[in-house]
Amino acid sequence: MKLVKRIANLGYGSRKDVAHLFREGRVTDAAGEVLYADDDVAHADIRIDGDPLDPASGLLLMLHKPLGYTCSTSDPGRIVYDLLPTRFRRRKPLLSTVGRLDRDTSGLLLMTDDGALLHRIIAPKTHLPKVYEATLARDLRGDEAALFASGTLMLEAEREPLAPASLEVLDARHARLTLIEGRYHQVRRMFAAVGNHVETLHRPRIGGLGLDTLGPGEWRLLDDNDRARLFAPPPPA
């Protein structure tokens, strides 16, 4: 592939934009010699203003939702692409939300361009554990870990009961819950279910991946360490 389509492709710009960059000589290798667009350069080698260029398709990052955003493209308000750099919208394959946080719900969010490494993601049969930490309205009954570990629980307009779950209670209102799928709303709706309310949403964790030190609205690439993290099977209890 050309070097002025594969840079476009990663959003930096149209061709017509990014032929501009090569006429400026902001394209160099890593050793700081100009670039032209025919040259033959791998990837890892690309620099644009002295930059690495961005991974190639297959890309994932995480990021620290805030409250107020939506994981939408096209939603009037605040978006999850805003908190990115304005070419991570641009790239083709298209960059997604590996599932959604709504918007009154902030935490762990995972973008990729790979349409194979989403799905395994949120695949169910993949068993991939979500936590969330919620902040109640009322205080808890005491029977809400035993029901929703049950596997019997049904919520209003589904088919099937929601697979066992796992409630760890903080206090009388803020818990812990580990899901292994991800229905619309899931959380909210199963605290409904017992009578209560989520006040406040947070997701901290996906799989062996957590926020570590990330602030609200920050965002990083992940490498394979941190893909193998990801899928590594939870420690022995």
Ligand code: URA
Contents of the next structure:
Amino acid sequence: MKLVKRIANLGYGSRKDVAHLFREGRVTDAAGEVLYADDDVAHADIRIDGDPLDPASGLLLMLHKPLGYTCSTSDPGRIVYDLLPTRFRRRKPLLSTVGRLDRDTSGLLLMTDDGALLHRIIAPKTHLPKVYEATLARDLRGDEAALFASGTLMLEAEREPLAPASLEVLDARHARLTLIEGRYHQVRRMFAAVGNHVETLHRPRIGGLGLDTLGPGEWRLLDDNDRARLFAPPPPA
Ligand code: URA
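Now the other one: the form predicted together with ligand URA, given that the block above is the form predicted on its own.
Now the full complex is given, and it begins with the chain already shown.
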């Protein structure tokens, strides 16, 4: 793909805008030599105004989604894309959230422009555990773990029962729930199905990846080691 198009696809502007950057000598190589639109240069060697180019397509990042943000591109309120460089919203292929967290859920959100990778992460057959911590409005009854693990729980308006899920009771009103699927509002609906109500919900982990030191609103690109960790969760303690 031509350099101008490659750079335009990263959200730096239209092809015309990017051609303009070249004409102004703002696109250089790592040594500061001005590049021309028909040059053949490796991605890692390109600088714009001295800064390295954003990652090429195939990127995967993790964001610590704060409360109050939606996983939408069009909601008039706060959206997760507001927490990333504005350019990222204009990338082609599109940068999508890997599944969704509700506006009132915080925690680890993955985003990628790689459709096959996205599918692999969310597909139940991959069995990638998504871990949620819930604060509940009422005390747990005691039978929830068995019901959630049974693989027979049917949520309203669903055609298939939920896949078995594991519930760890932390105390009467706090629980950790591990799911391998991601149906609409699944955690809230599961607790509603047992007469409870989720007051706060946080996702600290997907597969072998945790938020580590990432504070609310912070994000970072994931490298090959992170990807390997994502798909190779540590065995349960
Ligand atoms: N389940 C929910 O109910 N909400 C989320 O945000 C994620 C899982």
